[in-house]
Every structure is written in structure tokens, then in C-alpha cells.
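Consider the single chain below, provided in C-alpha cells and representing the form predicted alone.
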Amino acid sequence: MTLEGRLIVVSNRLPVEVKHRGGGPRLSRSAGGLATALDSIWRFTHGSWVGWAGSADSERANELLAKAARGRPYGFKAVPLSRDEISKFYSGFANEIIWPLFHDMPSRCNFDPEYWEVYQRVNRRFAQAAVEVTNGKDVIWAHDYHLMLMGRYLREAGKMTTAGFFLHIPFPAPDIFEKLPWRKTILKSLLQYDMLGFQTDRDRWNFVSCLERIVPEAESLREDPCMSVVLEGRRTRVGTFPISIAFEEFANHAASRDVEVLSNQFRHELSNKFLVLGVDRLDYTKGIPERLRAFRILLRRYPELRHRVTLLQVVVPSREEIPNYKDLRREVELLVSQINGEFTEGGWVPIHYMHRNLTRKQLLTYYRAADIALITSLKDGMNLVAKEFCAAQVDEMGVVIISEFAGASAELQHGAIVVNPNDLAGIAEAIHRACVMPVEEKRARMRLLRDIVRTYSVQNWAEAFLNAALSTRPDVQPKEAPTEHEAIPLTTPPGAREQKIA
């Protein structure tokens, strides 16, 4: 991959993040797992990133971020936002309308046309900042649902450099999108970039699906290896990219000695029982709910696993200013309470529940001591927790079993355990196979799958991406021309099917 110009990234927020504290700004990193994905592509090119820094409205936050920036191959260009805009665009748009809409959950949401008003505003002042930072030769890069208008506000600006949009979430269905009463105008919006990325097939349909319903005038076309839609005149590529991680570094962690003493210590603990782990973000779509449930249904069905196997759920702290949250918060907590309350036993818990943050060392030390890896998701963009297991699995013994719902399970479904979440007995009777699956079989899944994660990683994804965004240019192309394989990643690496597992 090779940029004339520089990248401009574009997100909801900073990797950085300010926050008052002790009567002053501090600077602190950002929550959020999309400053780790982009961190890699840095290497190879510098830049800008645009996006909200917290109270980064001071001349001393301001000198925190140019601080944060030495050494970088990027700068930081903060968008103010008040604190009436980050309710309504980030707690209000996106969180109580998009969010759930996107997740497939139209129930929850919450169609308040202030919320609209204010993310057309702010979509519009991260455009102005993109411009003010951006020249001709630059590709600007925005991020997921929180920026859908921001291609309309940047051609409306006049920027007419190469600008490439990545959902990171799924797109919904035409049955679910068009409750949107903002459709129309979303979508003419996103062809206003050069460039749409999905995480997977199916998110990539809905979208063409969702223009042949609510805008006919648009044409697609089929071209490898993406495709395209023309409207007006402009042209837009539209690709798969799934998202993933940096392979080498989360293997090459958790081989340390260190992660492997603590996780041989945390084994000794819990007397060497079979681990299942469940790692969360605190979310409605995650189906933390339907796995306790699922669990409890697989101790009562097969009694012989009790005092044999135990489920660590670590549930991560997430927009807990929202009252849905909370109430999944209360409900977690109370089906814990009932599981441990039914089927304790002397010497035994069998779910042993976390509510707080991680360390990287902790999460590696988690995931190399798990025997299986339990992922519910009800809807999932990706679910990068399932592909940070297989990397970590340096002792290739895991067990991944996930959704049929998670974005990953198009590349893992050969070497996984698919379910469908809302089938808790379903689920419980997985947790079982795994439970009882010889180890020969175990090993062949998981190298199957660490080849997968290591074939496609992260820096893979960006590249793809970029190139594809890139040939879109008519005056410059990248020095390699992506590939089919290249800028639509295959679900699994060649042979991958000769090598499926029954």
C-alpha cells in the first residue's frame, strides 16, 4: 500500500482522550477498540486523526494533545462538542436509534427528531475539521455510524479528495432500515464517499437491498472485485473487509512466560475445572443474558459436569449513563445470583462474574487458561474477542463457540461451533460437545482457526480497504492493484473447505 498524500482518519473519538480531573486536564487513552485495529497502518504512512478529545476546549487540553502527538506519525485535530451535542448525537442518535436499529432491535429505539437535528449538525462540524486538515493527494478514512452524513457534508465543502467510509457495526435488512424516518437521506449520504466498507456478505446486500427499495433511481453494478453503485452520475465501489487483529502481537503476549504462569495459577485456583469464559462489552446485542441462561439449562440436563466445569462472565463497563444498560446490568446480576444460589456446592461456584475493566495481561491470562470460549452475540458487527481467543490459544486446546449472529462466524464457522443464540438448549448442548470433544479433534478446530486469524489480520484489512479506495482515483492508482482476494477477503483461506471439520 502506497499513499501519494497523507491519511486523514476520521472517528467518533480520539485514541486520546481529555478528561478534568484534580481541577485540570488530563490526558488519558480512549475506551474502544478502534484506536488498537488502526494503530498497525500507522506504520506505514502518517497523517491525521479527527475526532471528539473530551473537554479538549482549553488552550492547556489543546497542549495535551500536541504533547500526546510527539513522536507519532499523526497529529490530533480535536472537534469541540458541547455537552448538549454529545447527549443527543453520541447517547441520543447513535446509541438510542442507530445502535439497536442497526442490531436488528427497532423496539428500542427511541425516534426523537432533535436527535436528528444535532447529528446532522455535528456530522457536519467533523466534515469542516476533515477539510481544514485534508489537501488534494490525502484519503480520508471515517468510521462507522456515528459519520454516515459526513460524506454529503464534505462534497457539499467542495473536498474532492478520495473519502472512504468503514462500518464497523452490521447494516440491517430492508425491513429494519426503512423504520428509519431518515433513510433516504442516509443513504444518498453514503454514496457521497468514493468508498463503503462492510464487515461482512450479508451487511454488504442489506445495504444494496436497502437502495433497489428506498432509492430505485441508484444503479449497481457487479465489478471485481467489489461493486458499484452510481447515482447521479457518481460512482461509489462498495466492498467486505472484515475487521481483525494484530495475529503476531496477541499470540506473541500470550506465549509470555508471564501470562502462562498466571494462567497456570488461575487454573490451580478454580482445582483445574473446565473454563468456559464469556468476555463483554456491556450491551443488549451481546446475549449475555441467553448464555446464563444457556448454562444453567446445561447444569441441570447433565449433572455429571457439575463440579467439573465453571464459567468465568467478565462483563466490561459501558454506557452506563443509559437506563437500558442498567437494567441489563440488574438483570445479569440477578441471574448470576440465581445460578450460583441453585447449584453451589461445597469446593465449587460455577459462574464466577466480573464487572470491570482489563488489562491486556489479564485478558491474555483469561483466554489462555479458558477451555472454551462462549460467544452469544444476539447481532455482532464482527466480535474481535472470538479471534483474540484463537490467537492466544498458543497451546491450540480451545474451544470456540459462537454465534451464528457474530460478524467472525463467516471466517470461523469451519473450525468453530456455530450457534443460533436464541437456542439456549442449543447452546447448552454445544458447551457439552465441547466439553467431551477428544483432543485430537480440539487441536485440528483451533489450528484451523489460528491459520485463519494469522492469514487475515488486521494490517490485512487495512490495506485491502485503502487500496480498494484508492483505485477509485482516476488519476492515481496504488502501485499494487487490489486483488479479488485482496479487497474482498475470503471467509476462509484457500483449502480451508478441504480442511472443514465434521
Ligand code: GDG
Second form
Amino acid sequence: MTLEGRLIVVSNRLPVEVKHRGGGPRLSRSAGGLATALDSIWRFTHGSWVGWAGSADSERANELLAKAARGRPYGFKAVPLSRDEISKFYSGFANEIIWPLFHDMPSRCNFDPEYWEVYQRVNRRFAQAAVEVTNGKDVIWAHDYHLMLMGRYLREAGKMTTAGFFLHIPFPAPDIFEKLPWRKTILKSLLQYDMLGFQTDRDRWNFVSCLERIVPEAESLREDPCMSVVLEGRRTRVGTFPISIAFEEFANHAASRDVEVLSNQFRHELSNKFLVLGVDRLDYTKGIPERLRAFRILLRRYPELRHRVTLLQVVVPSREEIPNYKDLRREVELLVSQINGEFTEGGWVPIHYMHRNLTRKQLLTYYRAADIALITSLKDGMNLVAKEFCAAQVDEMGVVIISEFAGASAELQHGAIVVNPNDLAGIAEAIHRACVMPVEEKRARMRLLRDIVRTYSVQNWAEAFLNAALSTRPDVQPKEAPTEHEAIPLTTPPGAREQKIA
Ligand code: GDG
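Show the same protein again, this time as the form predicted in complex with this ligand rather than the form predicted alone.
Following is the full complex, with the preceding chain placed first.
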């Protein structure tokens, strides 16, 4: 695809972070998968990335960013945020209200009205920063729940260019969403974007159902391949774009000699036990305590599996400033020690627990070494770990057990074993089933999963979204012929990609 203008990506954080350490500010790569996801898009376009740089605005920080931009196809535009704004906009509104609410956990929300004030102010500042680097032909692409009001402020600032928004997390059903005191303003602000993208059809339909209930004056039109919503004469297109991964990159790295050696070595150190792997940010939506309890049920129900199965749980530190997250860490660590206390015997520890960041190579080593990926999210926008695990299964032997409430289950359901994460006994049975699954069945399932993830890569995702956004312009016709990366039509619902094992 070709963009006539430039791409202006706007996200809460820039892909690089300025940290103040002794001796002045330093630049590092910031956490978060969005940078990796967009790498493929920057290969054929250029532009700017607007976001928080992780430190107060300073001349030195801006110099560092300008230096970091050299050689990249995009420049950085830092949005300065004070400590108080970070606390109320990011930790507060985004992560104590929207994150739990959109993951169907309203009782965890802290509806502090001050958070709302700061959320509005910060969204306006992001919009101003985006407008400053944009001209009429550019496409603005805003990411995630931190920036739901930015569409409205872009319009107020007189922006005439195309603006799209992609939500990485789920969109809740009306009964949940309507608990939000600022529900109507948020929905109407989202409709100020030209293009809205959701991870799954379920999220898209939830959004449309919320509009029907809360903004009944908005008219939904079913059009192919997207649908449209018209409010006060403005049309917004609404589509499903499941995010994916750079399949070949993961697969090639996993197939490398380095990773093979490390993976064999790791398996040898574990005495070739059957390895179950969990990899998650430490987050209450990921269902980590549920997974541990299910593993305990497995070991109680099937004593013959003791000594034969090991769970490796990798937990990446996350949002440690929020009280809920501290409590979760304690809960997880207590469960790990209880289970290990109950079952450990000479030469076998049932759960290996890591609370730290891994390098990409370490992660791939564990993906490749594992027999099962166990994903038990209580709710998840997509879950890229599931797709990365498939890419890393170069010998096609791993089994994916995935929560029906992870977005990825829509695409992966026929190759994976799908579980309800609240059904702990069901998860235990699924692990048992994977342990005794015949090799041919494992292979058939993993081949299917790898085909699905290979066919629809992150590049397809980004191109599909941007093409759909571009087609909202009155002066741009959708392009004639699909490229080889677009074997899948723009907004094919995940169901259309589902395949069955032959
Ligand atoms: C949000 C939505 C949606 C994990 N540990 C390490 C590490 N990771 C990488 C994984 C993966 C990413 O982090 C986690 O992505 P997920 O998709 O699983 O989850 P969230 O962080 O919650 O992401 C989610 C996603 O946005 C994209 O739209 O799928 O539903 O919640 O890429 O590989 N990477 C490294 N070391 C680790 O220790 N290097």
C-alpha cells in the first residue's frame, strides 16, 4: 500500500523512553509491543510518532529524541506530562477505570472525577501535538484506550486529515459500559474519528450495541466490507482487525541454531519433563491465579503426572504503582509457594516461577522448549503470546490451550483447546488432554494454527486498517489489486478465516 502523505502514529508512549539517571537523561527502548507491530509498516512509509517520552520535557530530552530519530523513517514528537498527569491520566483514568471496566471487572474501577478532568486535558494535549506535525494529506493513527477523546479534540483543533483509532483491548457489552459516568461523551468522541478498529467482531458489536443504547441518534449502516455509523452528518467506518505478529521473524529466530541449543539445554535441565508455559504481564486480567489453581487440581487429580509435568510461569512486572497489582503479585507468589510446598519431591519442582523481563531470545527459547502454551485470560483484547508460541513451534508439536475470552481464540479455536478460565477443573482436564494427545493430532493442530498465524501477519493487520482508513477519504478510491500480503480481504470477520482440521 502507499500513503500519499505521511503516517502520524499517536500512542500513550513513544517507542523510546528518556530516563533520568545519575548523570542526566538516557534513552532506552520502551516496553510495549506496538513498536514491533508497526516496524513492518514503517518499511514503506514515513512520518512521525507522537507520545509521552517518559520524562518531563527538557531541552536535553528533546535533543536525545532528535538523535534517536536519525536513520529512522519517522521522527518523534514528545508530549510532555507532569508527574500528577501521569498519575491521574495513565495510572488513574486509563488503568484504574477503563482497563478494568473494558475487561468486565467494574468492581475494580475507581471512578474518581478528578481522573476524568485530567484525561480530557491530556487527550487535548495529544491532539494538539498531533496537529502540529500533521499536514492535510497525512493519516493520523491513534492507539488504544488512553486516547479515546482525541478524535474530538482533533476536530476542535480544525484538523482536516484522516484520523483512525484502534482499540487494543476488548470493548465491553452495554450493561458494563453504561456504568461509566462519561459514557456518552466517550462514544461521541470516538465517532469523531473517521475509522475505528476493534480486535474481534464481538468487540465491534458491543460498541455498536452501546451506541444503540446510549447514542440512539447515531445511525448504523451495514456496508461491505466495514460498517458505518452516521452521527450529525459525519460518517465513521467501524471494522474488525485482529492484530497479529511478524510470523516469519519469530519463526526464523526460533529456528536458529542458538535458540535450538538453548531450548535443548533447558529441556535437559528439566530432565525432559512435559513443559507447560505461561507468559504474561503481571495483570489481573490474565488469569494467573486461576491457572495456578487449575495446575494444582491437575496434580491432585492425576498423581501419575507428578514428576512428569512442570509449569514454567513467566510474569513480567507491570503497573507496579497501582495497588491492585501489588496485591496480585503477593497472591501469585503465595500460590506458587503453596503448590510447590504441597508437591515438590526430590528432583522435581512443579512450578518454576520467574518475575522479570526476558530477552527476546530467552522468550523464544521457552516457547520452543514448551509442550503446551497455557493462556487463561479472564478477558484479553487479543493475546499475542498465543500467536508467538505458534510461530516458535518449528517442530509443530506444541499444544495451545486458550481462554475463550482471549480475542485470539476467535481465530485459533479449531487448532487450540479452548477453555473457560473460570472452569478450573476444565483447565486441568485440558492440560491432561494435551499431555496424552497423540503426536499426529498435535501436529495437525499446530500446522493449522501456524497456517492461520502465517497467513494473517501484523503487516496484513496494519495495511488492512490503513487501507480502510484511507478509503474514508472522499478523494481516495480503495486500491484496485490486493498485494500478496492481503490475501485476506480488509475486514473479513475472524469467523471467515476459521478453518477446521482436515
Ligand atoms: C495488549 C492487550 C493485545 C511478554 N513477556 C516478555 C515479553 N513479552 C511480550 C510478548 C508479547 C507481549 O509482551 C504481550 O502481549 P499480549 O498481547 O499478550 O498482552 P498485553 O501486553 O496485555 O497487550 C492484548 C495487545 O495489546 C496487542 O494488541 O493482544 O490483548 O492487552 O508480544 O512477547 N517480551 C520480552 N520479554 C518478556 O519477558 N522481550
